[in-house]
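Here you get one chain, nothing else, as structure tokens; it is the form predicted alone.
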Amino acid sequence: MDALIENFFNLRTMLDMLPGLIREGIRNTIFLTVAGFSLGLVLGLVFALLRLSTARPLRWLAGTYIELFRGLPLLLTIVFIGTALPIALRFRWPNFFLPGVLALGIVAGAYIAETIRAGIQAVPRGQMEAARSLGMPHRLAMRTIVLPQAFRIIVPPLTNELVLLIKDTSLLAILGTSIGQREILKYSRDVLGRTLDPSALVAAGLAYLALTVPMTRLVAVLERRNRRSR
């Protein structure tokens, strides 16, 4: 047991560790993450809406878009466009945070788009039918109607793919950074092979718990409140 405490639980390690694992590791992953999920917003939005459009071309982009990046591996889609891009097309990223923030975005936004469509679809049709027979434009009655009672039955199932993107940064790890670049992960194992002490991994995934499990709180309360508001 005391062998079992001094492998995982030293805390010099830890404490040395920790300012650099706050500056660095969990600013950037604060930031990939919050850079992915917002452009996975707005492209989870603009499919959502394409996907229930009466013109089916847009319906089959929109469909195509969601079921090839929900069905590829995330880690897959970080190689293609950190590494297999830039090496097709001859060209290098400025930095590490863009091919990185396309990829959580990109796949985010397809698991984004299913949620939205099925809030969109959650709002009862007599929403938008009375606002239709008022001389409402569709496209306003959309946005001032049926979006805002749609994000508010989403709010949950968002906040829970946040919670899954704020760990999906640590596949980012794969494409290479240097100092100044890493996130939680990628800097705990840096620290790994700089002292041998499984201590840093164990550090790691307490940052992890830090910014998940308030996350996850998050959810339970907003579930509670939209049953209560139903």
Given for the second form:
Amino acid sequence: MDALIENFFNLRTMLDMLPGLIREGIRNTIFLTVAGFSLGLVLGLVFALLRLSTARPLRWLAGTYIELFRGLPLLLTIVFIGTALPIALRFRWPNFFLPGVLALGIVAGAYIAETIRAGIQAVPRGQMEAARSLGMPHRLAMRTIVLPQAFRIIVPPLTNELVLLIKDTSLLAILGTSIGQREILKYSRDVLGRTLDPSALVAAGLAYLALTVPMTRLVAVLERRNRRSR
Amino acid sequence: MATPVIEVRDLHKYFGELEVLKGIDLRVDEQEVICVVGPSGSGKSTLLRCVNRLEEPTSGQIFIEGDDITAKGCNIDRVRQRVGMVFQQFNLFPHMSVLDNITIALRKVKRLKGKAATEIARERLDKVGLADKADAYPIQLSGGQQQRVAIARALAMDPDVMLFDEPTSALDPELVGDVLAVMQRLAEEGMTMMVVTHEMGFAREVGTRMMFMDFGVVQEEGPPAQLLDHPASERAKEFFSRVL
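Return one more block: the form predicted together with its partner chain, after the form predicted alone shown previously.
Let us now look at the entire complex, which starts with that chain.
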């Protein structure tokens, strides 16, 4: 028992790494998540609307994007954008954040597009019809009547996407991050390498849980409220 | 002869292989209240929904006050501002207060200032007897109240004609009267109305003309009392004997 605590919950190691973990690891994880999610939301909304368009080529384009990035491993997309693309097109990414956020955002966008599409389709057809019958153009009706209702429906699944994204930021370490750029897992692995103390990874786990558990609790609350309001 | 408010010429509508409207001709003049009746699946709602092009006609022409709304260059959004519509399921916007439900199109489509829009909205709410519900949300209202708000919302645009798609079919029986009373007052004020309904009493009392549809065609039309009391076609006889 003591050995277990000694190996995995060495308070000394954890406390020593805590300031750096917060200042560098957690900070970068949050930054990557927020930036990736924002890009994902924009792409998701655009491709959800294209997916529901009446123009077949646009629907096809959106379908291809969604199937492609949902079907590929995230790690492959990260390496492709971060490493393969610069080799093929002979350029260098100025930093690791740019390709990282791009990869996260593009893949998140594919999932979010499907979530938003489902949300739009969950709004009764009569809502769009009532808005159109008042003389609203399609775009205005979508923006003021349908989308606000759709977003209310999809807040829980969107929060789930956000939780997935928090965890997925750990994959970006494959692009090779230097000091100052490390997210939670990479930072902790470096501590592990230096101290050979497994507690470093436990600290990383606790840091992720501190971010994800409040989110999943929030989802539960929102879902309960959604159920009640219907 | 004055330009009819609604004119439909040889309207056909297919849903896939199924022909639901098989050549409808129709003329509605100013201040007429035309009641469209018939069994479910007869095509009456589809006909009504073609009149403001919520359904796209497969072929034929529809004119609103002389404007061909089936023509290629037609700006349907402009035409719809002159054609109010009330739905069976009310279709109020649940995320907005009653007042916002009524003002949103005034502000965003007619580009009225907030104050002017609110003034119109309150006046129309008063007209349907719900002046005190301006700040309520649709979910807090009874079905009958929701439908009256929906009528106020359509009236706020100052339409020249109102379309009603079975406006009382989703209501509890004791709430039907309030909605029909509002519609009757509207008719008495001279509003041109096209009403798809199962309320034969309303059709007899308020309707200036009745149209009996079945199998996608107009089987019979004329003064409501004449159709109701002395239907000519076998189909109409059978239908009225079952609903009256």
